[in-house]
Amino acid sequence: MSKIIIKTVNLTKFYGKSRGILDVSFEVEEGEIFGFIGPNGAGKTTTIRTLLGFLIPTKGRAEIFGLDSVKDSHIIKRQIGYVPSEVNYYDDMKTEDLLLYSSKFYLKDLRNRIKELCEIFEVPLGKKIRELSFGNKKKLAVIQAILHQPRLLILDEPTAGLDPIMQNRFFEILKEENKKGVTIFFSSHVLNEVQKMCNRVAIIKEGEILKIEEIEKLRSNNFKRVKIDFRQKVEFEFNLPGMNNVRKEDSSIEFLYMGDLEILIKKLSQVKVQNLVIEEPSLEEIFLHYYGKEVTK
């Protein structure tokens, strides 16, 4: 039986009268790569900061490794790595000094690992932080997070500022860490990242969890993407229960379908069809369906 590494129960955070998150409940199992997706302002960062004990919950509770995220925060932080969405450091520190300073918190000699990771991520050891680009500062945060080989990685928009080549390198390292048994909580609004990396995903909207599902089930069990090209201009009403996100043109129609395929096929037998495509939708299409509108990226 898998261990539960993260558990939240009705986790709620208000800023005065303003909603942060409301009754957020989920569990992350040991060894899992768990996706947490939603656009900016959905409550992802508030959830993470409350989970880490940086914010005190208004209601509910959070546990990491079975420990209370508020009372046992100092114990928890020794065993986790965290990449925040925004990175800020002391500008006059050198890269190597920052990483050596970080390593002292874990009472380990990590000089060889610092050198190895800086070579992998192409981060210069001798430069002052104020001389680094935004991308290199983000890479530094990633190195700092995985330096001590934590049991749990919590990543808040970790690829912002990384170029595509470095993003791929980062994903490879995450997969290697995961193979070693590291549990990963991956928060992002970049849906193809989540789709590539994660086993399960929670969708959050306006501070509330809409759905928690395995990636494959989310993609394959609920919806099909259907595109129909007709032999002539469509002058009839093509409408079935379960059709969503419908896009029509003169002689074609495309939609997400959550209904009985047999009913769809019977309907198609009544019209002249030139081409028919039925396939699995992308996670992004499903995500937009749950939000009911375009997501700002």
Second form
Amino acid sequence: MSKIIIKTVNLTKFYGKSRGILDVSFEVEEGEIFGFIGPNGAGKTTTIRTLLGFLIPTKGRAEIFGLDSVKDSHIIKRQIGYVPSEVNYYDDMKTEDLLLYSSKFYLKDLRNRIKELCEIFEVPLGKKIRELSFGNKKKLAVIQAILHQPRLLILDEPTAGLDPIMQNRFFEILKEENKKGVTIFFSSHVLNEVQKMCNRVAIIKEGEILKIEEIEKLRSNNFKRVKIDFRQKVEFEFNLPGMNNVRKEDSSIEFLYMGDLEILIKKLSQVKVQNLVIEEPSLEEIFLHYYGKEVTK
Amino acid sequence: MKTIFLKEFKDNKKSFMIWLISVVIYNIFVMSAYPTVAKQASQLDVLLKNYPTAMIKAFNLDKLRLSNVLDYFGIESYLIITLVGSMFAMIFASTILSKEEKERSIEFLLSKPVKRSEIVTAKLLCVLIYVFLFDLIFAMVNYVSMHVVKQGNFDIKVFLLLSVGPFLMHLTFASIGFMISVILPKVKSMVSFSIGIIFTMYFLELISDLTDKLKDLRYFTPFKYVDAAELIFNKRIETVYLSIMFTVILLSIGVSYLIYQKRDILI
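Now that we've seen the form predicted alone, could you pull up the form predicted together with its partner chain?
So here's everything in the complex, that chain up top.
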């Protein structure tokens, strides 16, 4: 049986009377890449900050490496790397100084690794943090998180603001770290991102966990949001297996499609299309469709 | 702890120097005028008697005589070291921890393997050392200046009192400032907050001197605890004032540790 790295039990956090998270319970196993997804304001960051001991739980508890998230927080952090959703470091410090400062907390000499990582990520060493671009700040945050080779990475929307090339490089690095046995806890509101990376995902909405699911199962249901504008009024039949939530208007049709894409394309070639949009549906849509019953419960 | 302390010590060097140099230079400037003043001391003492009572009390002109260099310092310069020194100490103490939350860098710091209590210790230690250096260097330069300008000998014990008194007062303000910044992290500007408190305390001292009815106010203002005239006159800091200062310092520090360890860090 593999080791449990993160465990939360009925973890609840209220800010005064307003809800942060409610009875959040899940477990993350060693070596896993665990996705934590939900829309903004669902409680992702609250959960992460409670795990890191910034927030004291109102009820319930969280354990990392079997240690208490409040009492043993400083011990836990020896083996954690954290990337915040918004990077706010000491503006006046130079990149290199911040990384050296960071490494001192782990009582390790990491000079060479700092150079190495900054080269891989193309982060300038001698610049002040104030002068860094948004993307570079984010990269700096990633570097300081993996610098000391932690056992667990906690990432709060880590790729937001990174260009696609850097995102890919970032994912490669994560995969490499993961191969070495590093467990990764990954929050995001972009489904695509999570699909590429994770073994399992927890879906959080309005502070509560809706579902914890293996990514394979979600992937097999390849949802697309489809919107078609026709050249004429829709008087013909347009009905395929796998069409859901269909909204028809005079000359356009919109639906959630989970059927075979080949069939859709064949069908499209038979009609006169003026405009066509096929896109990833929003998370909300998928999960409302999937777990609608649980949500309304 | 050491890592945080060293960074903090380095970061604050510049602002410490600016504060220190301005008071030191002001003091040298004031003290250098002493030989001229001393020559006319007897006339001045008479002249000063015609000033409004409130002003005379505010500047301790009723108890002190300009013919002594310590008294002169007490009248002309002491207010600066107490007032400006307190501002330095309180602004410094009340922003050293809260700036991390304001600038959100606390998120970085708390993701490192440190206890919250270690953060508090490192920051407090930095405050203590800088306030100590501030008063020590001021006193040393002051001592030399007095030696240069003195007309007769001055009482070294009183000189020490006039140096240690402000130090204790600065520590009192620093610890109160630190505690407030821990309890009320949402206060937007700890700087104006600190200056406000210090001036309130200063005016409280002035008021407490005005009439006997209000004289119990003196227990609420550190300016009274180390009042120059009383130190020069009594040659000691009253035990009750000493105990108040020590209690306030220890209590504020204790409360700061307790609260900071159990508080949500909201960023």
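Because the structure is predicted, anything quoted here is derived from the model rather than measured. Here, rigid core means the biggest group of C-alpha atoms that superpose within 1.5 Å across both forms. Numbering follows the first chain given and starts at 1.
With a threshold of 2 Å on the C-alpha, tell me if residue 18 counts as moved between the two forms once the core is superposed.
Not so; residue 18 is displaced by less than 2 Å.
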